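Just one chain is shown here, as structure tokens, and it is the form predicted alone.
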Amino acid sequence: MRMVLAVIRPEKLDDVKKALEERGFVAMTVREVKGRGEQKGIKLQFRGREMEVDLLPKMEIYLVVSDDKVDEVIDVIKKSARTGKFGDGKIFVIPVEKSVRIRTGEVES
């Protein structure tokens, strides 16, 4: 099993969730975070003054899938989250040794 962790733009969350659900990937965890990458932030005008915002809002999506589904999940996320601009995000793949379903005690390795 692998955990796929995607960091994406907040406005693309609904597109990504819908695309994943259409392919049968409904179980996920989502959280709001702030971060920056190559984009290094943006400049905004606020009350006539320019200010630099270097930590931008992002969304993290976590999915744990079987090894043979990882490339499919990555492909779905890439296609549905992409705008072609800096700040589109990044996808990480992390090995998962075991998962335990709390309700039933079922163990997957």
Second form
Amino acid sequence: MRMVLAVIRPEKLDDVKKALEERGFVAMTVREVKGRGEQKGIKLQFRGREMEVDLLPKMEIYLVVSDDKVDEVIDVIKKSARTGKFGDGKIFVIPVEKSVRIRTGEVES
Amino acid sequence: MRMVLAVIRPEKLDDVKKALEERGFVAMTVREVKGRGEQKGIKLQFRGREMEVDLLPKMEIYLVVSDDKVDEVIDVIKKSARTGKFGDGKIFVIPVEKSVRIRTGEVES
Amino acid sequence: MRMVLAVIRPEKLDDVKKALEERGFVAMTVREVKGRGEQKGIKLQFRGREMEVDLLPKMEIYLVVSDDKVDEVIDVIKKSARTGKFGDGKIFVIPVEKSVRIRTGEVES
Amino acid sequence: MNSGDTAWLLASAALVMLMTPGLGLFYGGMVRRKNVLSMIAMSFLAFAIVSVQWILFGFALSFGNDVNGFIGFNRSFLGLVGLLKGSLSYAPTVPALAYVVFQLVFAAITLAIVTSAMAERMKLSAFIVFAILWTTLVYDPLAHWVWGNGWLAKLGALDFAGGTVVHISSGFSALALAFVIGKRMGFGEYSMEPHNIPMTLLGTALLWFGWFGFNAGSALTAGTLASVAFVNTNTAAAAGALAWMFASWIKEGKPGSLGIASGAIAGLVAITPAAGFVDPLSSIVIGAVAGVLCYFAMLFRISKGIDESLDAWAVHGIGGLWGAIATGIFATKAVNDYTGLIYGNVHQFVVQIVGAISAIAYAFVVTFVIAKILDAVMGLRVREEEEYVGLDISQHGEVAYS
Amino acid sequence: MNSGDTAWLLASAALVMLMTPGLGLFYGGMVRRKNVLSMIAMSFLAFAIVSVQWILFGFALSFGNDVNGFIGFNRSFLGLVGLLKGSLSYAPTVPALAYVVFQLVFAAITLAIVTSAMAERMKLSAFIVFAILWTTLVYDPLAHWVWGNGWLAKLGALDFAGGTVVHISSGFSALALAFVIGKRMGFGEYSMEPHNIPMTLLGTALLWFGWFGFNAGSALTAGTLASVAFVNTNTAAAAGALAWMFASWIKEGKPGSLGIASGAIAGLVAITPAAGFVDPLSSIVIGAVAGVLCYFAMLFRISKGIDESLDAWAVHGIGGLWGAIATGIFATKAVNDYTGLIYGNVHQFVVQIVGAISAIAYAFVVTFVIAKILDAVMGLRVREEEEYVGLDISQHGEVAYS
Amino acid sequence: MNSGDTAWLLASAALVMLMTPGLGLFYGGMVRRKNVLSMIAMSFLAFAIVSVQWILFGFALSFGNDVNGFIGFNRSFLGLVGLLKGSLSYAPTVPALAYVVFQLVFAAITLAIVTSAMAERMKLSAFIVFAILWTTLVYDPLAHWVWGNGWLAKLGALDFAGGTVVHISSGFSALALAFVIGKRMGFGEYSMEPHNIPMTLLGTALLWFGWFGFNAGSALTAGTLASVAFVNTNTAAAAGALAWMFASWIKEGKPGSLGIASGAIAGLVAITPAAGFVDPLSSIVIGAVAGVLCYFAMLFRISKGIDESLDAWAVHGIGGLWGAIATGIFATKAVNDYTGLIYGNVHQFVVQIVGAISAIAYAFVVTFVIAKILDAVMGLRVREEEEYVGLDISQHGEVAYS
Ligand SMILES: Nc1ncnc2c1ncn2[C@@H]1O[C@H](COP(=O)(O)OP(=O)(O)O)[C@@H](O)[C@H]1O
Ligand SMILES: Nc1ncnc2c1ncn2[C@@H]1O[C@H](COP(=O)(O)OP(=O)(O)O)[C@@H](O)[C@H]1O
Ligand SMILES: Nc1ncnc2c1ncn2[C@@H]1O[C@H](COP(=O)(O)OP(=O)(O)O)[C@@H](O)[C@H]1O
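Rather than the form predicted alone that you just supplied, could I have the structure of the form predicted together with another copy of the chain?
Entire complex below, previous chain first.
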């Protein structure tokens, strides 16, 4: 099993969700994060003190899927999250050893 | 070492925390997420536009523990987070190579 | 590739960010979490019911970097996040198999 | 007609109007994130529904000519058609409509207080039907009894600004409703922490602010009586806040900001019936006792496992009861024409208790019956899954914060 | 001079002042998290800019001696130097400055309403310049036409508290601006959910509260007329809230709390021109029709893909238009000296329509021209990256929540 | 007795009351998430504590018969027992209690302003003791000096609504306290960003709204003087907001919404002593200068590494000082009976400076001493771990948002 973890534009969440759904990937977990990629951020001043608020709001979304689905999920996210501009985000693949469904105790690995 | 990552009902956090504590698992990190499992969500309308707000609030909790504790932690969470209804959540186990305590610089692996 | 995941004091985020930046580590993702380490928390009362609010606000920060950078990143975080008191936080290293840049489709592994 | 009195009464009506959404915020901050819109919306709807009901026939029922001491009626009051010009004997120095709308905002907030017992589980449609029935069958008669020359007025019961009509009635109605609707899923099993305490504190501020209109406006003139009521209101609120704070500090080790807020509300509730009858020093006592009493009432409710979720009963019901009795204790000729127990007037003291108990019994029983019937006919509660996902999504199709 | 009238007018001015930041919160809750400060700041700035403009010359242009029916002018009104003592014929029982500041707060909120069309994309510097031009070239003339003895006043158009001057003008100006400034990036492609609905509901509460000053204050005296206007205001708001709720319940399956709030605002807008001319039963009709009408106007706007983002046009423009017409339908001698269509007065009905259409045309065209010129000269919109990171960071260098 | 004046004074008292929780929100939005409840609670407690103190003996000390120019005393004022009927010479057209409560709300907010220097580190118990001592030993004497026929009143110092009594005293007291209590852990090392700027903007709105009661209410009558004060108040606030915005725009490249808000407060502070003595054009100058001056005072404070955390000193202290002086510059017979420097009245100018400096010295020194003693006796600060976890948990056992 793998966790496909993507950091995307918040505005694209709906599109990504819908695209994943259409391919049968319903289960997922989502949260708000802040981040930046390679390009540097934006300067910001507050009450006389300068600071960097270059971390911009992003959405993190992860799906734990079986190994043979990883490429498909990546593909779907890549297509649905893309605008072609800086800030489109990244996808990371992390190994997962085991997954347990709490309700039933069912274990997958 | 392993990271045991569980997505549970927000209302169950207190129970899970207490159950873990009783078994000596004090260290943990928690955050609010939204998610959905296999079952589909709920439709929602706003100001004339339909949208899906099928992602429901969940709590994510993770503990990094030594390999021999993984099953015990899973067991504790499974029992304390369970209501038997849809939405009870999932537990994932992710390998961790190393852990460093910032205060002391102490490394575990 | 590895994900270096650190849970630090919220107040130290700026320092850590700046220190990483100076060494060329610009890309990162950050989010608010709550957590506790080994030491036990603080008791809290509300409207006649006692409860534990021992989870304190923390910042989680993660960077996905190539394997040869892991130690450097750990080192930078360790130094810049340290105050020497309880609550300084922890760093975890998690294997990442693959990373995809959504804008370009570029894959690293 | 007096322009100063009119200015004050209109300003007061506006102040009291703000209390209803203020209460929505006060309550909304105390529920979980998934139910905050539902909570605030019920306050808005309480206000909107009563606003229309009052115009159409509510005012006629409460303030029309007395029918057997129980209810009022006056054809020309329906739709306010006969009230566009002139004054009413209730408030001879201001236009009739100013009096009508001042009374309207009282009726509205009373219903809103009852939503405490509906928190996080009431079906929106059931709430709407309940709202119309409750304001017509519970509030309007009670307002008539006390303020519309009904039987309690004739008996001599004092209620300056609504301790009985507003607070006892809403508080004990909330209790009755809580018994019928039942506990929230998970109540007593896991903690249901307030999701946004600053929101509750903002609500408290708006309530305290609006309460000056509530109590000092009830003088119906801008003069000495309004000024006394104003000072008493503020004093009791302050004393209540401090008393609850110290009580919870002693008992729980720490004084929550929610306790300070709840104590202020308790003091405000308790001074409401007394504001135009007692002096400022008595107000300190009335407020401070209210703070401690309501705090223990809340602890009692929790210990009994009753899910009257946001403590309308403990704060408004018990606070209002104490205020009604306290009026019979502390009323003084130095302020108004009445005296209380400490000046040897046992009669007033007894009358106050009779009034309070009648209101408690009437409000509790009628609310209980209304709720039971509604529950049978259409169901009071949302379905279990709806409660689980929260009422914001299930009743309103919305998410509060994103 | 009458102290009661003065007390009421000053209190009303304070109430109306609160509406502008209230609108900022109302709007601010509906935008995305990254633009909330920008949205609220525009309301504050609208208020600040108009406050200074009005003192210096705005009042002179609106309420100075009539010049050809189109604009006013009066040297001694500049800087208010000639108004420190005495009264004006507009409001003979109150000090001149009380009248000046009461009118000032109207001018300010009108501009603030227009910011609906600027949401999440307007450059701060362009907004400031727009603000000065718009209030001088659009608001001041319109206020003069209707309230400053201008041509519409002479024609006999009725506008009790600003249905035409405030709501039609701002609503249709917002529409014009929306066409010039263009859609937000991603509008229609992905959802832009309101980030904080409780904030919007708080804004609604403050607007409703302040509106009592807006409408009942417009009586300029504290008496029967103010009381009627007060009751009508509240009634229409309640009816509007309920009507929009039921309409959206039927059409969408669920009634959002935002719909309840928007319906209340729609009712308030529609009753504004009518508040001192109609009776409470008519107010129910006026409010309820406004609730349904504005709801469908909003759906229409969305279906056309027009990004008049926060619905100033649908709610204020269309609601104001309906209110202006409704005044010509329901005006009754039972309340004031005028009658409407239902009493056979076709003339008033026609005059109302003429007034409304003139205001629509004037506001739309002049705003369109101002916006086009500004866009050419300095650019109305922020750069694409700035829009992406949000206006809070890009225009103000701030993050709302941390 | 005049009902219009009474209506206005009561309405004003309610408006000013709202300022204290408004200030709590203003401050609360600027602290970190873990201290927001503590910050708001201190404002509530300041209000509650002073409310009781004022009733019991505070009013007697401030407005009782003059004792050596320094303090007042009047037995019959204790507990307000002798004030239930009749008027006071301070405000002959309104009931005595209306005057008492109007003054009460001033005393309360003054203390609340001082909490700026306690932000995120003051022990709750120490705050309560400080509150009682400070209001009794600093506020009451100063109020007596200026408004209670004390020595500054006899000298002829002008302070229309409290530039000296309220703002100078609280601002410089905050500075003294900041020196004694010391910096927050981590101040200057890492950034402490405001956790909720919309909350601060809401607070600003409530302050601006309430300030109409503060300044225009201080006319104590509803007439021309109140109207002038109302207009001046609004004008200076607007000018202050714009001036701070432009100053920070030039200096920092971007104008924060917090700057707009702070500028409005600075303008409001500065016009406070002058509101009933100057004309609207002077108010523009007074407000604009205040906006720039207080902005630079804030930068100066930061550059010196002084943790007077929420800028009571920079905004209220320096703004109040400028306002006191400006009153001596711009006072004009066109508005009231006094003239200032620009009309050749050097004496008034000098008197204003003497008054301001006396207040600064008195407030600073006495506060410093109180704070030092308290620190020695019971400790002003929470423990280091308590500061780390935040005062909401450590002092109140609560978490603001969940
Ligand atoms: N190496 C990384 N480690 C952690 N997070 C990253 C990394 N690279 C990107 N991210 C996350 O992904 C988000 C989008 O990345 P970004 O660089 O903006 O995309 P793009 O490379 O297409 O411009 C960032 O805001 C950050 O949260
Ligand atoms: N495959 C998955 N990948 C990512 N998150 C998941 C996955 N399955 C479940 N989750 C998370 O767990 C939560 C609970 O899962 P759910 O399916 O509701 O439990 P159950 O299967 O017992 O009904 C979901 O809301 C989601 O956040
Ligand atoms: N074993 C663990 N699993 C998950 N999270 C942890 C673990 N240990 C620490 N953390 C996270 O790191 C944070 C800081 O740890 P802490 O123990 O306070 O640091 P220190 O050990 O230096 O006192 C905690 O609040 C928690 O969020």
